[in-house]
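In structure tokens, the next block holds one chain alone, the form predicted on its own.
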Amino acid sequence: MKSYQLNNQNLAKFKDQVAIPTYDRSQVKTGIVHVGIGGFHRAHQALYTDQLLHQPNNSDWGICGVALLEFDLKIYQTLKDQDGLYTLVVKELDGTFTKRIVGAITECLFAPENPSKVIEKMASEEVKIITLTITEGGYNYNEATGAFDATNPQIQHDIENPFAPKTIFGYLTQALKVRKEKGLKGITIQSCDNIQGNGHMTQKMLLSYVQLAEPTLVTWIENNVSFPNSMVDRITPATAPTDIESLKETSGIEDAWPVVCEPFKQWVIEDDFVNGRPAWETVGAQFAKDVVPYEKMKLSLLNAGHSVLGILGALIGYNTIDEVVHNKNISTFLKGYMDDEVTATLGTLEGVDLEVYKKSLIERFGNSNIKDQIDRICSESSAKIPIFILPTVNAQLKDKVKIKHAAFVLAAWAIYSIGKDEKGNDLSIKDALKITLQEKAIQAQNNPKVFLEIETVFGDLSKNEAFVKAFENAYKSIVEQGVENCVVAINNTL
């Protein structure tokens, strides 16, 4: 099959092979600036928006994608070369692939190249919403105190260099200052990251920064900017070279960075927008008065489940999540964790059948077409574990003290952080706290409790005798018997 580079000029050539945008992209205005144009955004929010743009009278909601970090140069260059177009490949459970070209991203900016242009775009009158996927670690807070980390060198840089910022807070602050000075309407800043109360977190961290950098702006933000919470869900593994080649061979599309994902998607959004919003509910999103219970469910079950499978699977020597979940001993352990420790902490969820939801997670994790890489799931665990697993631990310690599964997973993480699996193979530790984690993990070989003393991750958990005892016992068992033998023993006690 003859292939062509994906761009506006060649778009019509693909219409017989895949679904393509049928709206006039040249007439779409930028109503949304999105920071963090990685795979998840393009499989989720950008797709919802693309679907909406196919409906009449929605042309005000195009997306300007912003690549914030130097690391993001490749995705920026790719999307720029492709006029913002990319292919979304949905890998169905039955093995078939559903493909479509998404056109919602109509502009792309690379922040390190031209910070003022990003600030100007965020501050423009036509932009009514700024959305974020900056990962859990991007919010710059201390887990132990819950406070904004003003000591971060990048934060100090932004305070001293307001017109050449490096962090999201520096960009947002200058953009909001310009909006205020121009007398423009307010704006909505919406997090799409895996943080419970992500809107509240965004508001708290931004105002903490503004208080340091532009204190006279605080009141205007409080009166003119909204921060709706949202719950987002779609498993989106890293794109593999084989995905790129397969797309070219089967559909004739030369796409340098397509996105692959599972069929399931969910987006629950708090309806709190100060300057208008897209009618995303017409394409499957759900608006709600209170998103927090849905967030808690998803973070504590799906995201925590991913971490459980990733950490245990990495130590055993697996490479992908589906391989791990097809190990019956591990999937039984995960089910025990969800049933015995998580479920009791979630309360009542209106309209949600938790048993059906938990069963669906096992099926989704086991989608053998997704091949979600374990090293992606385990990356930045120091930012994920405080959000995904520790709330369950703290709730159990307060009320019921069912902590065996969680203590085992955290002990496994301590051993994982040494950097070797059970067969002696090197593990790729990708974490902002990599040096600290490895230092404490090595010390923990003689005294496991030391690992729990990483306060920025665990808070004061090392002072809880019941948890420390469970953690130390789990650590000793894993060292002596190996992960899978320990898992079998735990499963047999249920």
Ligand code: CS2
Contents of the next structure:
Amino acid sequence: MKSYQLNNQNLAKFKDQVAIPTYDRSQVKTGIVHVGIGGFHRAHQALYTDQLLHQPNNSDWGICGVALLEFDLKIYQTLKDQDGLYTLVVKELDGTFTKRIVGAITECLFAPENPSKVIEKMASEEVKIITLTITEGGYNYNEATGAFDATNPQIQHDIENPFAPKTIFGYLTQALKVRKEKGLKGITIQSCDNIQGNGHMTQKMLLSYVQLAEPTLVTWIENNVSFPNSMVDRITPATAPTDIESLKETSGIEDAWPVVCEPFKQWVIEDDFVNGRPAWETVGAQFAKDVVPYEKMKLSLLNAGHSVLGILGALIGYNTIDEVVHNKNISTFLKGYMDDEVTATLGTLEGVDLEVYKKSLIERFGNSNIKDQIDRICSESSAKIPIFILPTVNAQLKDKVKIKHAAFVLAAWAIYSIGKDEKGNDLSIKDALKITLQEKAIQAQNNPKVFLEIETVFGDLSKNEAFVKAFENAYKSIVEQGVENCVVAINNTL
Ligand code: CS2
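Form predicted together with D-mannonic acid, following the form predicted on its own:
Entire complex below, previous chain first.
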């Protein structure tokens, strides 16, 4: 099949192959600045927004995508070369692919190249919402102190260089300052990251930064900026080179960075927007008064489930999540964790059948077209585990003591962090805390508890005797018998 480079000029050439934007992209105004234009944003919010832009009278909600870090240069360049266009490939359960070119990102900026342009855009009148996917680690939160980490050198840099910031906090503060000075209306800052109370977290961290950098702005932010919480969901593995090739071969689209994802998607948003919002509910999002219970459910079951499968699977030597979940022993262990340890901590969730939800997760994890990479799941575990797993552990330790599965997974993570799987193959660990993790993991070989003493991850968990005991027992048995034998033994006790 003849192929063409994906861009505005060639767009119409693809219309017989895949769905393309049929609205006039040149007429779309930028109502949203989004920071973090990775795969998840493009499979989720940008898709909802693209669907909305197809409806009449919605042209105010185009997205300006901001690449914040040096590391994001490639995605910025790709989207720039493709006029913001990219292909979303939904890998259905039956093995078919549904493809669509998404046009909601109408502008792109690379922050390190031009910080003032980003600030100017965030502070422009037409922009009503700033959305974020800056990852769990991007919020600069210290698990040990529960507070903003003001000692981070990047934060110090931003305080000293307000016009050339590096972190999201520097950008937001400067943009809000300009909005205030211009006498503009307030703005909504909406986190779309996997964090419990992601809006509250954003508000708390931003205000802590502003208190240090621009204290006179605090009151204006308190009165003019809202931070809705939201629960976001769609499994979006990293794009593989074969995804790029097969798109070119089957649809004639030369897209340097398509996005692949599962069919399921969900977005529950707290309806707290100070300066208007898109009618995302008309394209499948749900607006709710309180999304915290939904976030808790999703983080403690789906995301934690991913970490359980990822860590155990990596040690055994698997590469993808579907492979691990198809191992009956591991999926029984995961079910045991969900039923025995997580469910009781979730309280009642109106309108949600938890049994159905848990079953659907096992099915989604098992989608063998998705081939979600264990490497992706295990990356940045030091930021994920405090959000996905520790809230369950802490809740259990408060009144009940069902911690067997969680202690086992954390012990497995301590062994994983040494850097070898059970067959002796190297594991590629991607983690901001990699050096600390590895150092403690090596010391833990003689005294497992040392690993739990990494306070920025575990807080004061190492002071809990019951947990330390379960962790040490699990560690010892994994070393002696291997992950799978231990899992079978735990499954047999249920
Ligand atoms: C994953 C998430 O990063 C992870 O560990 O659990 O990226 C997950 O795929 C998404 O949150 C699904 O909504």
